[in-house]
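A lone chain, given as structure tokens: the form predicted alone.
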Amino acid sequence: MHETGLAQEIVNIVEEIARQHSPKQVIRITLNIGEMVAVVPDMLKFAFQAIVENTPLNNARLEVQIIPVTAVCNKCRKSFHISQFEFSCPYCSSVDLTVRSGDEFLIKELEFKECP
């Protein structure tokens, strides 16, 4: 399950950022994950919770926003959503496409609160 490795990397990055903003506590982490990354959000959240148990991130809430796969056709220049991974233009049937979104995996936002 690659979600565990991804969760560990998220924790590593967030812990480093949190150290830079001490004495604040991370309470929410928002991720943007593209459909093409093939991450199961519930599995990622489960792995994250297991990793952060008994750590300063224990109470942090992980939110996942799935970004749809969109592309533009390099032939007819129309934009469209790619569904079911059919990488051809629905307007002209060209396969000469440029993916615009749906392949990202990024920490979009961190929410902090002051430590008591």
Second form
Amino acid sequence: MHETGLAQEIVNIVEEIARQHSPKQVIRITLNIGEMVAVVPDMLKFAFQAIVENTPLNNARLEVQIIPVTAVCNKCRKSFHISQFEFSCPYCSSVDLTVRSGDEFLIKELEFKECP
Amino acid sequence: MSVITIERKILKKNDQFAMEVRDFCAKHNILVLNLLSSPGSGKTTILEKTLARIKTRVNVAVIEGDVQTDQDAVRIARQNVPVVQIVTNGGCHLDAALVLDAVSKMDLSGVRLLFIENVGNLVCPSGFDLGEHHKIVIASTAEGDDKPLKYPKTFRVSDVCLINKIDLLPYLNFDVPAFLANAKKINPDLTFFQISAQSGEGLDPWIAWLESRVEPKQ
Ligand SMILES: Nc1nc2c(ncn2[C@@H]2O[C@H](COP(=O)(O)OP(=O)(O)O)[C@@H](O)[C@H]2O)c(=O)[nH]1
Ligand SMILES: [Mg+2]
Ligand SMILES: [Zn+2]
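Having gone through the form predicted alone, I am curious about the other one (the form predicted in complex with its partner chain); can you provide its structure?
Expanding to the full complex; the earlier chain stays at the top.
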């Protein structure tokens, strides 16, 4: 499973940004993960906790926002949520769609607190 | 308290390496194909048979990815084409940094077609851009016709699907129309080839698809 490597990548990115904001401490990291991304959020959090133990990021909470897969139909112009990877329009059955979201895999936000 | 919005892609580094692979291959006019499948579906056998058929007309090279051993690279080397083995030591997928490293070690002068055999796994490799032009998913009949539904991401990101081991169809309850319907629900644009790497059945259209996309030997 690749969650460990991805958690390490997240830690690297956050540490680099945290350094620029020192001495403030990161207390929250919010990720956006699209439903289409093959990552298990619980495994990612577990790996993250193991990596940051005894580091300044130990107090940072990793939050995951799941981004649904949405698309717009290029025939009837309606927008909808795609579930179960069924890429066809629920209104007119067209398969000519433009996918709008669901592929995100990013660090959305960081929250800091001042050092006591 | 302060909150900053960074919108930083977690795979940004991988994407940068993939871009370097893509730029290099564009400059040298190399078509790159990334083969994805579960272990044992026949990636290496398909490559052997494909190379045997195509290598007199097209200059081909191969990057082999495996968790352990260089056995697949040894099999490919018998076809007398340039091959590099990447051993991931437990890693469940290839990433673009590994591919860029392999590309820089190979003599690709004159090569027009580069196959990358990814680590056997229908989940993890789907998320990593290697700088390829097309991902190609291979499903073998012995794995069952429900695989697209169970591993939708891999079928979604692929452009071509090879259904391998059709020689075994008489012995299995693999329902070809059901498989095609399942895969098309996920990816209506998939191109299918039904083949038997073992008997050679069905290979002609696949070979034609490849040859129509690359410049032949001078
Ligand atoms: N019956 C049958 N066996 C095949 C076919 N293609 C590959 N195999 C066998 O499937 C096994 C795994 O093949 P291999 O190419 O090593 O799979 P890989 O792990 O995806 O690279 C080997 O024993 C092959 O001989 C096929 O078309 N028909
Ligand atoms: Mg193999
Ligand atoms: Zn519609």
